[in-house]
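Quick heads-up: it's one chain on its own, the form predicted on its own, in C-alpha cells.
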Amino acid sequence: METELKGKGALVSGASRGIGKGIALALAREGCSLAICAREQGPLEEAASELAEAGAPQVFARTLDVTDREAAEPFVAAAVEELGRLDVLVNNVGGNRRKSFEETTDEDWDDLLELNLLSALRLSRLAIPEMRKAGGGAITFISSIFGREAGGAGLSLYNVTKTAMISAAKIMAMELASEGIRVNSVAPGSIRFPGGSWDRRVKEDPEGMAEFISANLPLGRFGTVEEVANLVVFLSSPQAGLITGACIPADGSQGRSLI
C-alpha cells in the first residue's frame, strides 16, 4: 500500500526509544522528514541517526523535557523551520506511578497530567495552525488499553491520565474534521522492546511471566513496536482518510473492552 508520507513532516515526542523510536524510524521508512525530542542527549542522537540512515531526508532532533511548559512553543517553531512543514503528530511521551490511589498526592496528579495529558495537548495545540497551512493532517495519541477500560488496583494516575488522552482526541477530531486534521488514538497492550518494563520483567522472571502471558495474552505472545509504529503509519497517512476520532488498540486481544 502506498502511503503517500513521502515529503511530509513528522514530529514525535520522546523518540529516542520503545514505541516512539519504532513510529520514528516507519515514518522515516515512508520519506517523511522527521522532529523528534527526548530528556537524554545520548539516545537521541543516535535515533536521529538511525532515522537518516531509515531514510528520513531531514532530522530534527532537540533535547528537551516537554513538561517544561516553556519549552514546546521553541520547539514546534524550529521543527517547522527545519523540516519547512508539519504534517504528523505522534503524541507518544508517557509514563506511569504506581501506587493505591488513597496514596496519591497532588504533586502525584500533576506530574502524571503533565506528562501523560498537558504536553501532548500543548503539542497538538501549536500543531494545527502548521498543519492548517499545510491543508490538513493527522494527530495521534499514544494511549493504552488502560485508557479504554480499568486497568486495576494501583493505577489510577495512568488509567485516568490515559482515559483523558482518548476523550481530549474525540472532541478534536469533532473540532478539526472539516480542516482535514484527523485526530486519533492508539492503545497499545503489552508490548516488549529491549530495555523496556515487560524486557526486564520477562528477564527477571521468566516463569511468572509465562504465566502472565498464558492468562493474559490470547495470541500466547507480547506484541512489538513494529506492529504499533505500522498501524501509526497507516493512521498518518491519507490512506486512512476515514478514520478520525477512533481509538484503536493494539494488543492482540489483550483487553476487554466491548468498544
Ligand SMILES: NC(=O)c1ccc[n+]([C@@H]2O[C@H](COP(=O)([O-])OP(=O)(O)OC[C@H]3O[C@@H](n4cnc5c(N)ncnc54)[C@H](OP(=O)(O)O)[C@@H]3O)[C@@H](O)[C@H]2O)c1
The other form holds:
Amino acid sequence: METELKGKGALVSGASRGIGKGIALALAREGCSLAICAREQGPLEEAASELAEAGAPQVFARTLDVTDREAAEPFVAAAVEELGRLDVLVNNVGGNRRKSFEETTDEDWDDLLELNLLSALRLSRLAIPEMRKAGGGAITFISSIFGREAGGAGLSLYNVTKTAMISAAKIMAMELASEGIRVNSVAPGSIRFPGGSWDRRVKEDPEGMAEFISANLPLGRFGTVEEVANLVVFLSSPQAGLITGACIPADGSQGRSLI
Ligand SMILES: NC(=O)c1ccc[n+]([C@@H]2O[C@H](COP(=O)([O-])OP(=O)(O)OC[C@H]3O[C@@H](n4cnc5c(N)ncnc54)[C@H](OP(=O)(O)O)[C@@H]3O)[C@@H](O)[C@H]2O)c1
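I've shown you the form predicted on its own. Could you give me the structure of the form predicted together with the named molecule?
Okay, now the whole complex, with that chain kicking things off.
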C-alpha cells in the first residue's frame, strides 16, 4: 500500500527514544519531514541523524520540555517554518507515577495531567491551524491499554490521564472531521525496547517477568516499537481516511476491554 505520506510534515513529541523515536523513523521512511523534541540534547541529536539517514528530507530537532506552557508556541512555529507545512502530529510524550490514590497530591495530579494530557492538547491546538492551511491532517494520541480499562491499584494518575486522552481525541475528531483533520488514539500494551521500562524490569527480575508474560501477554512476548509505529503510520496516512475518533489497541490482545 502506498501511504501517500511523501513530502508531508510530521511532528512527533518525545522522539529521542522508544516508541516516539520508532514512530518518527517509520514516518521518515515514508518520506515525511520530521520535527521532534525531547528534554535531553544528546539522544535528541542522535535521533535527528537517524531520521535523516532513514530518508526524512528535513529534520528539525529542538530540546523542549512539553510541560513548559510558554515554549510550545515558538516550537511549533519554528517547526512549521523549517518543514514548510504540518500534516501529522503524534502526541507521544507520557509517563507514569505509581502510588496509592490516597497518597496522591494536588502536585502529582497537576504534574501528570500536564505531562500526559494538557501538553498534548496544547500541541494539538497549535497544529490545527497549520493542518487547516495544508488542507487536512492527522493527529494521533499515544494512550495505553490502561486508558481503555482499569490498570489496577496504584495507577490512578496514569489511568485517569490516559483515559482523558482517548476522550479528548474523540471529541476533537467530531469537531474537525469536516475540515479533513482526523484524530485518533492508539493504546499500546507492554512494549519492550532497549533501555525502556520493560527492558529494565526484565533485566532486574527475569523470573517475575516470565510469569508476567505468561499471565498477561497472549502472544507470549512483549510488543515492539515497530509494531506500534506501523499502526501510527497507517493512521497518519490518507489511506486511513475513514478512521477518525477511534482508539485502536496495539497490544497482542493483552487488553481486557471488549470494545
Ligand atoms: N513502553 C510501553 O510499554 C508503553 C505502553 C503503553 C503506553 N505507552 C506510552 O507510549 C509513550 C512513549 O512511551 P515510551 O515507553 O517510549 O517512553 P520513554 O522511553 O519514557 O520515552 C519518552 C520520550 O519522551 C521524551 N520526554 C519525556 N518527558 C518529556 C517532556 N516533559 N518533554 C519533552 N519530551 C519528553 C523522552 O526524552 P527526554 O527524557 O530526553 O525528555 C523520550 O524521548 C508514552 O506516552 C507512554 O505512556 C508506553
